[in-house]
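First, one chain by itself: the form predicted on its own, in structure tokens.
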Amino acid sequence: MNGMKHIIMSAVVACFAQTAVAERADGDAERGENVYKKCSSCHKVGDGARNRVGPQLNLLFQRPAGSIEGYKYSNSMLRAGADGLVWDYTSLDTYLENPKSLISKTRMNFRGLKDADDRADVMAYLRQFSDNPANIPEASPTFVGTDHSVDPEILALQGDPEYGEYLSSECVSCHQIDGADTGIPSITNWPTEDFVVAMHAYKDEKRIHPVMQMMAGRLSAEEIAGLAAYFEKVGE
């Protein structure tokens, strides 16, 4: 297990090194404070901020998803955090554009900020409430202006669970078929839609995990649908 973690972390470091010249995302924090008013009824930030309808947003950058103590997250958000999702520029940009494209069953009922400048500005505002704003990395990939939704035709595909079982051997070499979650997140009994959305996020390189990007990149939409159908019902 330690060897696998070392391989994954090495791949992550290599991925960031290769993208260190990516375009910086310099937003306008003053304008972002005004954009943030759309968020403030649910999320608080700054001195004395507490969880309300949504979790407080102090120290947001580099925070694992679903990690604020005492806040009741959706199972999908907790699963994303266990899967390695960390809030950085890329993941926040994707989430703010369309929350349900990244976390399909998030409890955040917000249609998103479609304007890329609005997203950059509100993130510049939120960076002021992080530990050390000057040192927050901005070199990770920034897929600004990209459509992050999954094609409804892909979500509508009916996967063949027997085909999914045939394809699953590489998955279960890391993910334990009995659903145990020790170091590597469980994918057993995932809802089909969650599985499909997550795999296409890796396939389209919106979720940053080089090993999963490689694995998902080999699969067709039909193969992903088959795996989703298999893992949703496995063990039942």
Second form
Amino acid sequence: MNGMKHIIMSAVVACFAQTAVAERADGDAERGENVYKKCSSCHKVGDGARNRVGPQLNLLFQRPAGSIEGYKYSNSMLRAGADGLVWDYTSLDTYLENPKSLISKTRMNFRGLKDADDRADVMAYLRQFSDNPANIPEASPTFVGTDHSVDPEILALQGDPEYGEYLSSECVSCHQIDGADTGIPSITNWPTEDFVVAMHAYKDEKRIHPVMQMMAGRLSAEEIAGLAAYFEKVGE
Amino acid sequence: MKLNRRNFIGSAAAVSATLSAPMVMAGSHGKPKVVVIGGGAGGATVARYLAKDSKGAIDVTLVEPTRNYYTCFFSNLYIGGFREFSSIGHTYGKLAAEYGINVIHDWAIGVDRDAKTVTLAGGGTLPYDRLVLSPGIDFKEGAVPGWDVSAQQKMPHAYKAGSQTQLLKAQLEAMPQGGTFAMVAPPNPFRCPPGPYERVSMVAHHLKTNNPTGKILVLDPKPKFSKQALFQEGWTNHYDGMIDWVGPDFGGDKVEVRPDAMEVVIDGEVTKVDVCNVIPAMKAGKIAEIAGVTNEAGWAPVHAATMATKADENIHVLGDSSAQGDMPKSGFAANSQAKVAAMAIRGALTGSKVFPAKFTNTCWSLIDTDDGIKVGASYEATDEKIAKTDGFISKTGEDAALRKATYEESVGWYDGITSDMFG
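Given the form predicted on its own, state the structure of the form predicted in complex with the partner chain.
In what comes next, the whole complex appears, and the chain from above leads the way.
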């Protein structure tokens, strides 16, 4: 079974190798910065950008898939990297169009950018943070917690993971603890800060999902911190 | 129990293993024992959480007659052709192998509340410190004149998933062109409030493709039903003119059926039908009645904070069988109640910490391809009942992308809750 996947993946990689450089290396970076807003709640890029829900995206071009130290990738992504998948215009274009068509079990919960211009533009924007022309990213990193600002006192709360484990029994009626994410996003192994920001965004009704607004609405800041502490480490 | 050397050593070991716990109420037979009857959303969940969270300190036995359990939730999607039958089937292998639960495939037929034992149809007897009943629903006899369980082959209820669901789907597929599918809907309260209306939608979806001149006749004793505006909007959008819903104003509450003749009599008027899905009035699963914990209406009143019955503090009732207050009878609700009960039982038997009870429910329904809707609420335990604190419902006129996302969310939820139940 594993061998089979291996062969398919190698074939995919070979395909990319043949087309070498993609047809669309001509995107509009300024427009791409705007498209990137769809990515920026999970991915940071720019000077000092750190891994968040997703890995940081500096020096993305020519980076082997699944290769950032300290970021917890899906096994699918690690396998793709081991099989030789490298991010370039062609592979990124395919991945961004429909992430799960390339990496079937990627943890990236994103439907994809269907518009080829959007993809070309966002790649042009990200290209600025890669080797040649810009070896070292100079722009400031995309703002942490872009979709909602949370009181620093709340962010500083140290959650009790044991309490979080108890509270998590409500979450796992829908969200699977092993990180599977068909239809319902994975919340496993998020950085605590992102978890807390997302939950407070629901609580404050800035994020609009009705179930999550209801769930977060009755959780206290301590309870959210506890859940964040539990989900950060679960399964490790 | 007579004290001998073996059980003395056993008790000493048990005490030293649990020194950190503030109290141990294990009675005279070593590890505390919990027997769970019914392996659905309530029973499988409570068994799994008790075993998982007590880390072996509680001896958990799960009694469930079937080896292959089919979930009622998503069984309508099988009828509509959106799921394979095998995709709603589950087994108990992981609960036994990975969680150490003693899974017994048998019927519980008796409860001795004084001796604290359960009798099995196969002849066994199970002692318990706490008993959890999660037996789902049974049908009230004589609820629909002309129908009893002996008629369920001709007029299936398909309201306990399994062979009945397969039978109803086969009858639907064999229905003659232009024929009539009738449903006798149940009065409140009943399992899965949107269930009959999602089923109507799924039957309509099948007919639209395979039998476009077919008709659906819904005979309903209730003047209104769950998510009514959403369903009726969807029926107009997708199945215009196919579905005739007859409420109590037009005789939906005065229905008799004649299974041998395949007729329904609506307020005295005889109508010939080709398929007839009779969903009678419901009551708690029989074992709850046998245990003597049900009320006159046929349900088991429970304390909200623990799900322990008002009749017996050592017996808990979960899910459809319980009379708990504001929660609907749903798989999601039973799963939610099971976690509260598991926490309360562990607290009582091993002294583990008990946090305030919280409950949630969401019910998704599918109207047609990629047209999903949902309703949900959160709840808390008061002295009187499980009380609703907040809620939401899908809106009419939502765009297609949101409806598709709602459906996809329900598919994700199915995977989530079934792994939460069966490991």
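The shown structure was predicted, so the numbers you read here are calculated from the model rather than taken from an experiment. Positions refer to the first chain, counted from 1. The term rigid core refers to the maximal set of C-alpha atoms that superpose within 1.5 Å between the two forms.
Undergrad: Quick check: G112 between the two forms - does its CA shift reach 2 Å or more after fitting the rigid core?
TA: No.
Undergrad: After the core is matched up, is the C-alpha of G164 off by 2 Å or more between the two forms?
TA: Yes.
Undergrad: Compare the position of the CA of C174 between the two forms after a rigid core fit and state whether the shift reaches 2 Å.
TA: After core superposition, the C-alpha of C174 moves 2 Å or more between the two forms.
Undergrad: Once both forms share the same rigid core frame, by what distance in Å has the CA of M199 shifted between the two forms?
TA: Reported C-alpha shift between the two forms: 39.2 Å at M199.
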